[in-house]
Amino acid sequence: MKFVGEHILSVSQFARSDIDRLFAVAEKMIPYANRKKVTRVLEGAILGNMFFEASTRTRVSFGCAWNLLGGEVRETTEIKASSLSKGESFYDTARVLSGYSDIIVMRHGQEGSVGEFAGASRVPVINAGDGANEHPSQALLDLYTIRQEMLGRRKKVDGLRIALIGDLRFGRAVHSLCELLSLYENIQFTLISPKDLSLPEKYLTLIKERGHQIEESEDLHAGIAKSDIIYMTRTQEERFASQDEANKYRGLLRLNQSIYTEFCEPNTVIMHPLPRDSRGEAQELDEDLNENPNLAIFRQTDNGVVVRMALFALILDVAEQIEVSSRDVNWYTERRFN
């Protein structure tokens, strides 16, 4: 992948060498994300942040990443707040809004919608989630987090043992992460879900074709016993035909400190793409894990900023110019990174 000027619609665009390049640039972004330095390399550039489906972390993270590079953000949220609610086509919307932007980040509830939009856009488009299909940047920040967490334990991504738990059918972050992990060697996938929420066949086939091991189970305790990474997910209730159907699965698979202590290895890392469902009937990732040092969910969200900064820098071809306008910050910057 050349990155410059490209749409980022699917993780299938990435080779392992592309991931290595992206992560090398992400490392350079850490001082800026941590507010130690300021760069204005994208001063004057405009990000069109188009989120037609609910989002907190992804929307704000992309906007933060862009601002930290010196650019300005313009946002559209919810279809009812846009001309799409008046019957305007993706084509017309894309042609108009890409005239106002230098790059567009888009989320939409319909599978394939971002690709359709990108086909008419005059500027690069990044897929921030299209229905139950994919979420490329989430998978990239998850993989970056896995790499960083394994480095701290003197392990590599190759040979990783990962338990993916919960709604694997509709979880687009899981779909994209499985495809990225399959680029590595000898991954052991343990897939833990109710049968009706199991990983779609196309991802199972891909994982097997690339020579990895798969174990499928509905037993949480046995599945997490020998894992380097636990990747929990919530029930994607917005993808179900009715709330009653979604409610059947909420709370079936829960991880708390007691279960972790009894069944997990001492350094097993806990991840979650967020939001975690903290309602009493759900609690797929209990709040009593908040003080567990192996809980990496907030390190994940921090990592999302540097990975998205790196995507912007590579797509707009400024990765080698970051330090040209770099300076130390002039405000109080002591932050709690723990």
Given for the second form:
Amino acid sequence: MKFVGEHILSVSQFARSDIDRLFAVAEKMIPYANRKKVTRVLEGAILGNMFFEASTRTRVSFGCAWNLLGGEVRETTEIKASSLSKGESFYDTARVLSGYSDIIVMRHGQEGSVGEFAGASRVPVINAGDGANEHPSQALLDLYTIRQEMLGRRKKVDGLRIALIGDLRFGRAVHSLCELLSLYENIQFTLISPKDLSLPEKYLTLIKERGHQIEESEDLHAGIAKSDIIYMTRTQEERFASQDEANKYRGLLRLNQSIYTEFCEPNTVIMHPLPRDSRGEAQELDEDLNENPNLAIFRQTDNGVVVRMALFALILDVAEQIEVSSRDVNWYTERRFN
Ligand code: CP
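What I would like now is the form predicted together with phosphoric acid mono(formamide)ester (CP), since the data block earlier showed the form predicted alone; can you produce it?
First the chain shown before, then all remaining chains and molecules of the complex.
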């Protein structure tokens, strides 16, 4: 792909060479994300950050990534705060908002909505999650994290053994991650979910066609035993017909420190796209894992900033100009819990 001026709607747009290029730019962004340097390369540019569905880290990290490149952010955070609630179409909304922005990031609960919006937009649009379909930037930051964690263990993404656990039916982050991982060689996927929440057929077919191994199971303990990565997910309650239906799956698949110690190989990496559900009996990823050094969830969220900076820099064609306006920062920059 050329990146410049393109919409990012699906991970199917990416080849391995595109991912390598993106990650090379992301690595150049680390001093800026870590507040060691500032750049003003996007000074004067405006991001339309349009979130018509709840979000914490995707919305804020896209906004931070843009600010760290020197740009300004304009945000809409709910359907009821936009004229979509008055019956305005995606077409009209896109035509209007793309007149105010240099790029738009959009999340919406309806599958295909971001693609429809992009079709009418005059500027590039990045899909920040469209219903149960895809979440491309999450999968890219997850893959960046996997690559980093594997490097630290002298392993590669090729040959990875990954257990994907939880709501694989509605989990858009999992859908996009499976497809991205299938670009690599000899991945062993262990898919652990209740039968009704299993990975959609189209992803199973794609993974098989690309020559990877799949094992499906409902048994968490057996499934996590031979994995490099455990990727937990939340039951996507908002996609179910009723709360009662979603409640059937609450607490069925939970990872905590004692299960990890008993069943996992040493140094198995624990990931989750977040948010994790920490209410009552849900606890798919128990807080007693918080001090486990193999818990990579906050490395994932930090990596979201550099990967999203790299997407912006490549789409707006400033990746080679970052250092032109770069300078060291002059405020206190140390962080706890690095
Ligand atoms: N991972 C993710 O999409 O989180 P948010 O819903 O908080 O953006």
